[in-house]
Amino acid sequence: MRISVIGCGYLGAVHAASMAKLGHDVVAVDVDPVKIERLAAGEAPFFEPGLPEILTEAIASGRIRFTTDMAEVAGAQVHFLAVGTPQGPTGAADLTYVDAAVAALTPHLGAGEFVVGKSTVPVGTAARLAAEVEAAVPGASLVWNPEFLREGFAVQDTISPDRLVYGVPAGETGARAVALLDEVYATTLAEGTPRLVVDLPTAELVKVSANAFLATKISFINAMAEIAEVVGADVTALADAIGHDARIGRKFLNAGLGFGGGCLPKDIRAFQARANELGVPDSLAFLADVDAINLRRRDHVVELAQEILGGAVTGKRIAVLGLAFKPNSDDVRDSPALDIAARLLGHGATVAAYDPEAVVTARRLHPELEYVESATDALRDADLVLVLTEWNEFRELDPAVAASLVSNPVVIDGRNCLDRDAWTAAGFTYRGMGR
């Protein structure tokens, strides 16, 4: 099929090159034109596994090519709208990319053509979106097919998701419209995919409800970590208890920094901006409090290492080990990492930072931080050493190494993720979170 795609970051530049390894012929825009340039040439913006694979083999075979002019969509039979909703000032999220790709594609859409939205976006949203397609051209139409991508696992859940939720109209548009996506993802369905067809609310809720959820899963067993350094328990091994319940499961029971990145923290305050503005604020009173307990646990981490430094970290030297939001990205958007590193920084400790990807993105938020080249270079005469990313690097590290590189052997292990006894046998004094 011939499809558009309007947006690169991101999302859309993974939906691209994914959808051009599905077969499609794809037209991606964006109104970067450095952002193009390098996609054009076969270079990811951003880091993600696999991504620059499948984007080399679809430039290759002819089957994408990327532009800043909205006129080359025109006779695509679909046209996905990827672009971002970032969090506005009020917590709300903000539509004006959205609108700005929804006005900027209709003049180029023709009828019985579909834009289908993946951007998460306030409920509402889609039912707004297509009256104006529909007044701006009669015969198109928009519906919603919302994203699920795991950064790190972008391309795999894009090309192979453990669900398609389509949005759709009730009647006959709504029928074509199954009926085209269904094209579109017909590699995906022969594969079993899990497909549920909705009404247009339902499919905007979907995504931000997972989230919500995700968001909640993780603060809850960071508010059971706070009752665990209290009275000595192990919230490791509550949380390998609790998640044999088959109810609850184990994944998203990491007790840590808490969550960052450019989703569920957006998300959840839109999500509550929404229900204010819809008069049922009390619906989603709870997310207030999920905020609260996901932002404490960076306080907590500084406050541990002015403890264990003697009140103070003035003076010191600490190596912080990881940046990005997340192991397999470069995506250092509210990461509690960098906010740790950039705290610590400002009160006066020396920070050596290093992480394997995020050291580009994480200097131009934070270019007062010292980067470094290795593990190796940060924990050179560390006096305390932060985990704070759970990169693979990490967790494989050789604490007897690592002891002989530091000036004072204490780790503050920020992701639960480090082997406690190897490193506590290696020398060290080890603090992690919840335990």
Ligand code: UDX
Given for the second form:
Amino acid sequence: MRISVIGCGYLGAVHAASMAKLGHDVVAVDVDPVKIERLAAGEAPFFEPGLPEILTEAIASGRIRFTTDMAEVAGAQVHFLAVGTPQGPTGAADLTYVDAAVAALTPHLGAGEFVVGKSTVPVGTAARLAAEVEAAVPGASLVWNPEFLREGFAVQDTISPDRLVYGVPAGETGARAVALLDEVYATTLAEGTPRLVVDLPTAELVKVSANAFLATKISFINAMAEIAEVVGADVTALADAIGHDARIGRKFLNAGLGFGGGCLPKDIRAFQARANELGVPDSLAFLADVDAINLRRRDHVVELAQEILGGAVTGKRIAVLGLAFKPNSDDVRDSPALDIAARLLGHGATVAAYDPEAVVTARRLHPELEYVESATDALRDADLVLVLTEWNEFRELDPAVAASLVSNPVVIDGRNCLDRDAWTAAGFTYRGMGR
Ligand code: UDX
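To complete the pair, please output the form predicted together with this ligand; the form predicted on its own was given just before.
Full complex below, order starting with the chain above.
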């Protein structure tokens, strides 16, 4: 099928390459010529395992092309909308890019074609855009097909997702949209992927409520970590124990520095802003607590570092291992790790920061930090070690070697990812999160 993908960020670039992998003929558009040039050369503009491989394969097969010229989408049956919806100044989602993409796309749309929204938008956006598309191009329609991809697993989550959700209008248009999307996802559906057909507002809500739930689950366990710290309990053992209850489940119960990244933080804020607009602020008032618990984790680590170093970090050398908001990603958007590193520097510490993939992206946001080439370089002469992103490389560090490098063997395990006993046996004072 001829498909266009508008927006080549984390979502769009992966979606475009994945659609080509599924055998479709894809044209991918972005307003950023540098990004388009890199993608056309087979270079992924961010670190995402598996993306370079499917990109190279798609380019070699001739099934994908990248352009900044929206006119090239003409003739595609399905136009996926995959632009960003960043957090605006009030916390509400900024729909500038979505509106601009739809406005740029409509002159090239034909009757019978479908615009398929994938971006995370405030509930009600799809209905508004659908009306705009129908008014501009008689016979064209807009439906919503939210994505749930996790960075680091984006290719797998796109090709073999947990579920497909189609938000479509009632009647004949909806039936045509379902048939077309079934064709787009034929391979995925053949694997037995559940597919749910819902209306437009439900589709929009599925996405934001899934992220709100995940954020709540993480903040729940982090609240338990706060309690555990006061009473001397171990939150990891607690998570294991409650996680055995199938109704609760162990996933997303890892206490630590909390959530960051390009989705969860902004999505819970945008969702609250939307609830306020809809006149039901109380319904999502709890998300303010979810956000506050999450941000407190960062304060806690900064305070712990100060306490360990005798009240102030000024003049102390701190090794920061990890800058990305989670492992297997170079994304530092709203990264708890990078935030903590920058705050420690602000308090007068010398911060030697290392991340296996995110140094380049971190440097763009915080050029003032000292970035080093390896974990060894970071550890050398450190007065305190902070592990802030749970990369395997850090889990596998030999604590005896680490002990021989640092000047003061104290480690804060911000992700509860180290072997506490092994680090303690190597002479480290170990401080975990809620344990
Ligand atoms: C998330 C959703 O999972 C995905 O479905 C949605 O489409 C986009 O947002 P992503 O931002 O890639 O995906 O990351 P995710 O794996 O969900 O992790 C989010 C944050 O939560 C990370 O900072 C991670 O470190 C943190 N986290 C996750 C925890 O602190 N504890 C956990 O138990 C799990």
